[in-house]
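This document opens with one chain alone, in structure tokens, the form predicted on its own.
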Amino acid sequence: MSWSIGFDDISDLARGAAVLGTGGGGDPYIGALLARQAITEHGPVTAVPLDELDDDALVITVGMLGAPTVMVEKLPTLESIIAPVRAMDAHLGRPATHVACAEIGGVNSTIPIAAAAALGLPLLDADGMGRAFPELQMVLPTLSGISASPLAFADEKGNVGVVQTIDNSWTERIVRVSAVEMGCSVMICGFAMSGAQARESLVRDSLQRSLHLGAGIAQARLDKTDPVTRAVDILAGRELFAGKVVDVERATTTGFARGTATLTGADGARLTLRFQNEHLIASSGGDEVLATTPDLIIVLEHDTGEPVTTEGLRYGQRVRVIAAPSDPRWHSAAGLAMVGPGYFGYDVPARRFDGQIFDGQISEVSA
């Protein structure tokens, strides 16, 4: 059944989506500001479950592409968010009927809310990943053969472009270069798909899951129980480590925020996190890999359970690191080839959230 996203839902939804964003997806605070502004000016957004979507609907994804470290300083406007949608409507020759999130994480879970409110369109209760990944082609619709292009992009200065590419990896390459020239952060609109394709390829109920997760963390604090444990329970994951951030090496290169963070625990144990916008690898001081992409590696503030993004990691922070399962389709052979540790240059097998090594030899798994 359809439901409404109002002003008061944004805090919990943004918090939950930032947890699922595994450190990436952009600053949830900025996205929440944009969503609240849009709802204040245009009214609540109707969230539509996939099962209520007509086959001939025209669904488009809306979000930000670029380095999250840059977006903290270069704030987007509502005009820049809807500009690529207008360009896409003109290119396709018909207006979109629904907006969707390409990923559920950070700002890219709340920018679509702002877009849906400003455009007066319903928002699908679904997303393309069930988490966040750093590159544009890394969505489940790619595994289903859905093209990212035509893809429209726009910056805050008013520049707008539309690309038509031979595959989704080329869309990523071309738009990433454009984003660097446009200030390392652009608003995008793409992955035009029918209602039938959306039902097949997207992750169901991800907005409701974010809302439930964010509200659960907040309620645990009110109940004076452990909010991190509450998050682990909701995600059916496990806690990997608790300690203090003692070193962060981070650089914005080729449009990504890349780096490592080192944590030490009370007993001298160490944990290293490697990230490219999102956390990709968690390993112990002895270089034992504890968890890898595509499963979720999440950093939460030690006592409050608030999610900490990769651009928000600072020396001296007390945090806890948890791991949780990703959508099972990411553990197909094709999924691991696209988002497994090998794609990012790490010569290690994919290790599940529970420590098991996974070689991707299972057959394709449906959602």
Contents of the next structure:
Protein chains: 2
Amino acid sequence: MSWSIGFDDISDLARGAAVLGTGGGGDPYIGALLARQAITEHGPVTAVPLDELDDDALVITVGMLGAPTVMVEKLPTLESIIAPVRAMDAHLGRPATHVACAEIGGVNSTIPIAAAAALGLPLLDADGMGRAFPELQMVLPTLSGISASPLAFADEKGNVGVVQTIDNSWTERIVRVSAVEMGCSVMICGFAMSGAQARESLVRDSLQRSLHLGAGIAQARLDKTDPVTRAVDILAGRELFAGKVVDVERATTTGFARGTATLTGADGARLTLRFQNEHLIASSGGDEVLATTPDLIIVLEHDTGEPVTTEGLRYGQRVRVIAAPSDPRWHSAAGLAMVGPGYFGYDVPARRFDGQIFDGQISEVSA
Amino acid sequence: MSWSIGFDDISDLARGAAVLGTGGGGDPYIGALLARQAITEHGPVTAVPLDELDDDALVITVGMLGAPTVMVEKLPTLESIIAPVRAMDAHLGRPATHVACAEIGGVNSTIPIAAAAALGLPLLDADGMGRAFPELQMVLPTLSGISASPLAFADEKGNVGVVQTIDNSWTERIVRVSAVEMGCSVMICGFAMSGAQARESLVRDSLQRSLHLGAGIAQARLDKTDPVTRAVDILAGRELFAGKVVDVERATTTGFARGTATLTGADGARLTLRFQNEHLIASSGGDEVLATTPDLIIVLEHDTGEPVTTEGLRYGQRVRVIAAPSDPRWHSAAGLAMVGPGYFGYDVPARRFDGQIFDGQISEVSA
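Right, the form predicted on its own is done, so what does the form predicted in complex with a further copy of the same chain look like?
Below, the chain from earlier opens the complete complex, with every other chain and molecule after it.
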């Protein structure tokens, strides 16, 4: 059944999406501001479950592409969020009927809410990953053979582009270098697909899940129970580590926020996190890999359970690190080839949230 | 009066255009191959003088953007030349009526011939510079306020993009980084303008001039007279230097072929040429600047008068360097700000082909 996303839902939804964003997707506070502003100006947004989508609907994804480190200083405007949608409408020759999130992670969950409000369109209760990943082609629709292009991109200055590429990796390559030149972040609109394709390729109920997760963490705080344990329960994950951030190396290169964070625990144990916008690898002091992409590696504030983004990691922060399963379609051989540790240059086998090694054949099941 | 560009015209036309290309614009041999292939397949091209153009014609420029050093190894296909035109037609919602050259220089004079042949469209006997310059916005239409965008670009793999930017420098910036990512050269189509705008902003009779120049050099060889003197006469320029290439430093960086060439004369005199795709500065051994952009600095083979491109400069080559006046609109304050030595990072005053310093007010005349 359709439901309505109102002003008061944004806070919980943004918190939950930031948890699923695994450190990427930008500051949820900024994302929440954008969505609230759009709802104030244009009214609440109708969220539509995948099951209620007509086969011939025209679904587009809307979001931001770039380094989240930059977004903190360069707030997108509602106008720039809508600009690539207008360019897509013109390119396709007909307007989209539904907006969707390409990823459920930080601002890329709340920017589509802002877009849907401003455009007066319903928003699918779904997303293309079930988490966040750093590159544009890293979505389940790519695994289903859906083209990212035509894909439109726009900056806050008024520059707009539309690319049509031979595969989704080329969309990423061309739009990424353009984004770097345009100030390290652009708003994008692409992955035009039918309702039938959306039902097959997207992750269902992502917004409900974010809302449930964000509200659960807040409720645990009110109940004086442990918000991190609550998050672990909801995600069906496990806690990997609790400790203090003692070192963060970070660089914004080729349009990404890349780096390493080192944590120490009370007993002298160490944990190392490697990230590219999102957390990719969690390993112990003895370099034993505990969990890797595509499963979720999430950093939460120690006591409050508030999600910490990779650009928000600070020396001395007390945090807890949890791991949780990703959508099972990422566990397929094709999924692991696209977003496993090897793609990001790490010569380690992919490990599930529970420490088991993926065999790449575990599950060709659909979600 | 309209005239026809046939298979047999290409050799002279490409030679003349390579002279006007001031070292840039790529190997005229490759450009000639492309044009000849298209004329063989599709028949001769009608060249239309600016005076015969209807006010409401829809003119587009077609060409290559990238480092000419790369083009030697990556030949464009006829299909890739036409791909951005098709994207422009779709974007504008109506097909262009005339093709024009953005610059008269090397392949960017012959690629439009190939495009016109393949598209079955007439080609304007005109161009946007009266020479070649390394960046996309460096055309007289920019000085006349004509937008480069919408501008379409395509590679030989099948990737296509269209940008709409807030000014022509942003078109250059976004398309340049995309071109670098796409293999250091792309085919482009842009600067859509009316017939009235084309008449006001383009340089007239560029193809005739190239043909006359290229044929003049060839005829001088047949007549056993000096081809370089013939070229100097046709261009109303002067010979700066004769000597041997003793050093060439060259790098392909940020999508351009940049470098310095040093020449020594029989009497021990030296000449230094600084280039970015095109020759920008000619100075003597004592660092006295002899001539600069926007006037033309041209390198010809010592005896044959064949143009030498910047990427064709080789140790031991015997060459002669000539300078010639550019279109007087480049001598305006706005023209010098756009393409004078200062724009390219050289802290020297702009010098005319005859060594005089431009005062930036010399001539606001129209060509």
